[in-house]
Structure formats: C-alpha cells, structure tokens
Amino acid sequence: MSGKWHLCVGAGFAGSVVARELAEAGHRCLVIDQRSHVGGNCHTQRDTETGVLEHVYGPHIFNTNDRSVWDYVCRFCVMRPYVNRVKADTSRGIFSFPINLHTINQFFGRKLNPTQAKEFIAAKGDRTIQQPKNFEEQALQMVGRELYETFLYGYTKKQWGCEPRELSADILKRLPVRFNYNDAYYDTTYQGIPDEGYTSMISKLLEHPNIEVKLQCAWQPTMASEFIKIFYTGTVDSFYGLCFGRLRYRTVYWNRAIYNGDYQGNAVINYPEIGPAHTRVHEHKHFAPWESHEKTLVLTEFSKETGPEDDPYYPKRLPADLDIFEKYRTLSELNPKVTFLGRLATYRYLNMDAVIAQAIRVARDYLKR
C-alpha cells in the first residue's frame, strides 16, 4: 500500500461506516479484520442443518430514535420491522420483561391501572435511598426488593460476574419500568432486522471501488507507517500492548441444540434467577418471523470473564477498570494519526445506532480538516 491509503481496523459497523464515508468522499481505504468475515459481532449466517438465519455472536435487533441513522442503514438492506418481546422464566411463572403493567399485575395478583400501579410500585421502593450509589440501590429505589430479587439480582450477578452493588447505577437506568401494557424490549421509534442479515448489509456497505477488504488480517503496529490515517475499532489495551494492564470485559458463549418444530415459542427468554447457570435462551428462527422452517436452532447463553483467547463483549467498567482506561485514553490523545472509535476502543457500552452515529461523525469531522 502506498501512503495515500487510509486504514480501518475492524470490519464491524464502526470501521465499515468510516470506510464508506471516506470512500464516497474520494479517499481510498483498506479495511482489515482478524476474523474470516465482515460484520464483527453482528455477523449472521445460515445454519446448514435448519436453514435458520443465525446471529452467530448473539442476537442483534437494530433500534434507534435517530431517523438519519435509520435511513443510513436502510440504504444497504431491506429492514424488516421486528419488535423484540422478551419473557422471563422464574420460579413464580413466566412474565413479560422489561417490567411493565402486565408484569406487575401478574406478579402481585392485582388488577391495577397505570396510576394505581405507579403508586403501588412507589410504595414498594426503598424511600430511604435518596441518591442511588450503585445498581442495587437504584433497583431497590425503583421497584422494591421483590421485583429486584426476582428479575434483576440473579441475572445481573450471572451476567457481570459480581454483586450488583459493585456496578454503576447507570446500567439499570437503560432498562425501563413501564406502567402500561407495552411489552416491547426497546422503547424506540425504529426497530428492525435486515431481511438478509447483518453480514449481507455490511458487505453491501463495503461495496465501493475505493474500499478494499482484507480478512484474517490482524492489526500489526508496523502497519502504521503505510497509511495516512488509522481508524482503530479493536480493544484499546491491546493496541498499546497491555502496557497499563488488561481491561476487563464480560464475554458470552452458547450451547447449541436443534429441534423439530417450535422449542419455546419466543425469540428470547431470560432466566433471571440464580438457580439456572445460563442467562438467556435464544430461538433464532423467531428473529425472522417472515421465514418458515421445520427445524429450529436454539442457543443457551452463558456469561463469563473474558480471557486472552475470548471475544470481548461488554466492558465491565468497574472503578479499577476505568482507572486503567483513563491511562490508555490519555496515551491515545498523544497520537493524532490514530482515531479510536466503537465499543471496544472507547471502552463503553454502545448500541449499534450509537456506533454508526459516532462513525459518521468521526469520518465527517476528519473530512472537514
């Protein structure tokens, strides 16, 4: 490569969107990824036995309130409307989740209207907690101990591998409590799944004469001198050779099974109590209800700490982690040739729409210089 090329490290949404923006502006861009496919953790493929479109690294439902981001992704796919409706399997029964009016009435055996339910749950909440300092205090203030222990405590402990009181209150603030019968998991205007999957969509996003894609190609520091600019979407600690230590993430893994017919009647069922070791069960054909399949693909999800050979998913962001990240962030600001973006490089939990919006903004700001 001559020095006139730009490099995007990672062929997920962040790197691919930046590459597309640069390419449409007339710049040549190489996109590399250490995996054998584009799409990052959004990668989808057909299961050979069932024909079901599998979300290989876990289910992804595209949702956003940003019309410009929705219109952007719709340039590269047919986005099928899809509303994720999650159920929670507990020792007291199966309930709608997130907690909504149906959950509240079913759980407590009541027939409350929205106003009555607000007052009822407010009375359940711990009024001694004025400023929640952590996840547990936030939950106890919001919904009280019964709902917390049934729907939130066990799931959170399994998902994050620590006591909820060790986690930030901000994690829970992303999860709504509704006082109506809206059982949609996401409360956003635009929701859907690409009809041919995310890998097809990102492949089309990368189809441009100014973009070259090289798979099974890992980032090497020696590449830096070959390019005008580098947009890096991998883990920031690995970019710097773990010089300040390893940032902690949680990762997930699955037990796969194939059955005839319909296994659980829903795409996602959570197992929020401590008893079952797994956190969720996904039945992938329900993520594409416009398709028909005789067999079904079921994945049971478990969570664990991310080891050196694991794919990182969720930045843990405990105080010790944030102290380490701040050192990496400070170091990254000294290298103007490299821009860090995306969930892994910025060590933040970002939804797909936020990653796309960030990538568009980063690319367009760069093009203005």
Second form
Amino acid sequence: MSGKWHLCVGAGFAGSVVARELAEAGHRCLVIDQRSHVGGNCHTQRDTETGVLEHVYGPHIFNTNDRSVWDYVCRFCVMRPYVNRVKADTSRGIFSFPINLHTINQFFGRKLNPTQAKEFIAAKGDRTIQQPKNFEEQALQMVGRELYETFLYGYTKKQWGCEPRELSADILKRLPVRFNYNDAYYDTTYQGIPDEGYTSMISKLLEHPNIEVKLQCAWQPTMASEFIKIFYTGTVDSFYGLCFGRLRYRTVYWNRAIYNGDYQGNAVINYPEIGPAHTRVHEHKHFAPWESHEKTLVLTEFSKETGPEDDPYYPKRLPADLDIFEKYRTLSELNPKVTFLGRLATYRYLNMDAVIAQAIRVARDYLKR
Ligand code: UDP
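With the form predicted alone already on screen, would you show the form predicted in complex with ligand UDP?
Starting with the chain above, the whole complex follows.
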C-alpha cells in the first residue's frame, strides 16, 4: 500500500459506509476484517439444508425515522417491507409484545379503550418514583409491578446478567408502551429487510473501484504507518491492548434446530420470565415472508458474558465500564490519525441506522477538513 491509502478496520456498516463515502470522493480505501465475510454482525447467508436466509449473528430488522439513511441503504439493495411483530410466551399465556392495548386487555382480562387503558396503567405505575434512576424504577413507574415482573424483569436479567436496577433506564426507552392495537415492535417510519440479505447489500456498498477488501485480516498496530488515516470499528479496549482493563459486553449464542413446516408461526417469540433459560426463539424463514421453504431453521437464543473468544454484542455500560471507557476515549483523542466509530468502538448500544448516520457524518467531516 502506498501512503495515500485509507484503512477501515471492520467490514460492518460503520467501516463499509466510511469506505464508500471516501471512495466516492476519490480516495482509495482498504477495508479489512478478521472474519471470512463482510457485513459484521449483520451477516446473512443461505442455510444449505433449508435454503432459508439465515441472520448468522442474530436477526436484524432495518428500521429508521431518518429518510436520508433509508434512501442511502436503498441504493444498495431492494428493501422488502417487513414489520417485526413479536409475541411473548409466559406462564400466563401468549401475549402480544411490546406492551400494547391488546396485551393490557389480555393480561388483565379487560375490554379497555385507549383512554381507559392509559388511566388504568397510570394507576398501576409506582407514583412514588419521580425521576427513575435505573431500568427497574423506569419500568415500575411506567407499567407497575405485574407487567414488569411478567414481561421485563426476567428477560432483562437473563439478557444482561445482572439485576435490572443496576442498568440504565435508557435501555427500557427502546421499548414502546402503547395504548392502541399497534403491535409492531418498532415505532419507526421506515422498516424492512434487504431482499437478498445484509451481506449482499454490504458487498454492493463495497463494490467501488477505489475500495479494496481483505478478509481474514486482523488489525495489527504495525499497519498504522502504511496509511494516511485509520477508521477503526473494533472494540476500543482491544485497540489499546486492554491497558485500562476490559470493557464488558454481553454476547448471545444459539441452539440451532431444523424442522419440517412451521415451528412457531412467527419470526420471534420472547420468553420473558426467569423459568426458561433462553430469552427468545427465532424462526428465520418468517423474516423473509416473500420466500417459501418447506423446512425451517429455528434458533433459540441465550445470553452470557463475553469471554475473550466470544463476539461482543451489547455494551453493558455499567458505571465501572463507563469509567474505563472514559479513559480509552480520552486516550483516543490524543491520536487524530485514528477515528473510532460504530457500536464496538464507541461502546454504545447503537442501532444499524444510527451507525450508518454516524459513519456518513464521520466521513463527511473528515472530507471537509
Ligand atoms: N426487553 C424486555 N423484555 C422483552 C424484550 C426486551 O424486558 O421481551 C428489554 C431488555 O432489557 C432488552 C431491552 O428491552 O435489553 C431492549 O430490547 P430490544 O428488543 O431493543 O433489544 P435487541 O433487539 O437490541 O436485542
């Protein structure tokens, strides 16, 4: 590589979008990834036995309120409309989830209208909590103890491996509570899944004469001198050799099974109580209702702490982690040659659309410099 190349470490959305922006502006970019495929954790591939498009690192449903991000991704794929509608399997029955008017009426055996339901749930909420300081307080204030214990407490404890009162209230803000029969999982305006999956889409994003991709190529600090600029999307603690300690992430893993026909009749069923060890079951063919397959691929999801060999997924962001992260962030500001972006490098619970928006912003700011 001559000194005129830029390097993007990681071929997920963050690194690939930066590379594309730079390439279109006439700069040459090498994108490296330690895995054998592009797409990062959005990677999809056809399962050979069933023909089903598998979201290899867990299902991703693209959704955003940002029209410009939607238009951006639609340049590289055919986006099929897809609305995620999740059910919750509990000891009291199967419910619509996230909590909506149907859930409330089913759960409490009522026939409330939106106004009545709002008053009913407000009366259940813990009014002694003024400013919720954590996930549990936020939930108790919003929906009261019964709904919290059935739908939120166990799932959160299983997913994050700690008590919900140790977690930030922001995590709960990802979930809507609705007083109508809208049972879509996301509140966003644009929702879909790429026709041929995310890996095909990201491959198209990377198809540019100014971009070169090298897979199974891990970042080495010695590479830095060969490039004029580095955009790093891996974990920030590993970039610095864990000098301030390891940042904690949760990881997920799956039991994989293949059946004939339709296993559960829906793409996602959550198991929010403590009883079952898993958090949810995904039936991947239902993420592509425009396809038809006789066999079905079913993945039962479990969570655990991320060990050195595991893929990090969810930044835990407990106070001790944020203290460590702040040290890495301060250190990173001393080296303008490297810019950190994406979920892992910024240690934030970012959705795909936020990662894309951030990558476009980072690249354009860099080009303006
Ligand atoms: N959550 C829950 N019950 C559920 C699903 C989610 O309590 O049935 C909580 C849990 O704490 C989770 C958070 O809501 O971490 C956000 O859920 P989301 O579905 O956004 O998580 P993701 O899709 O990113 O795994």
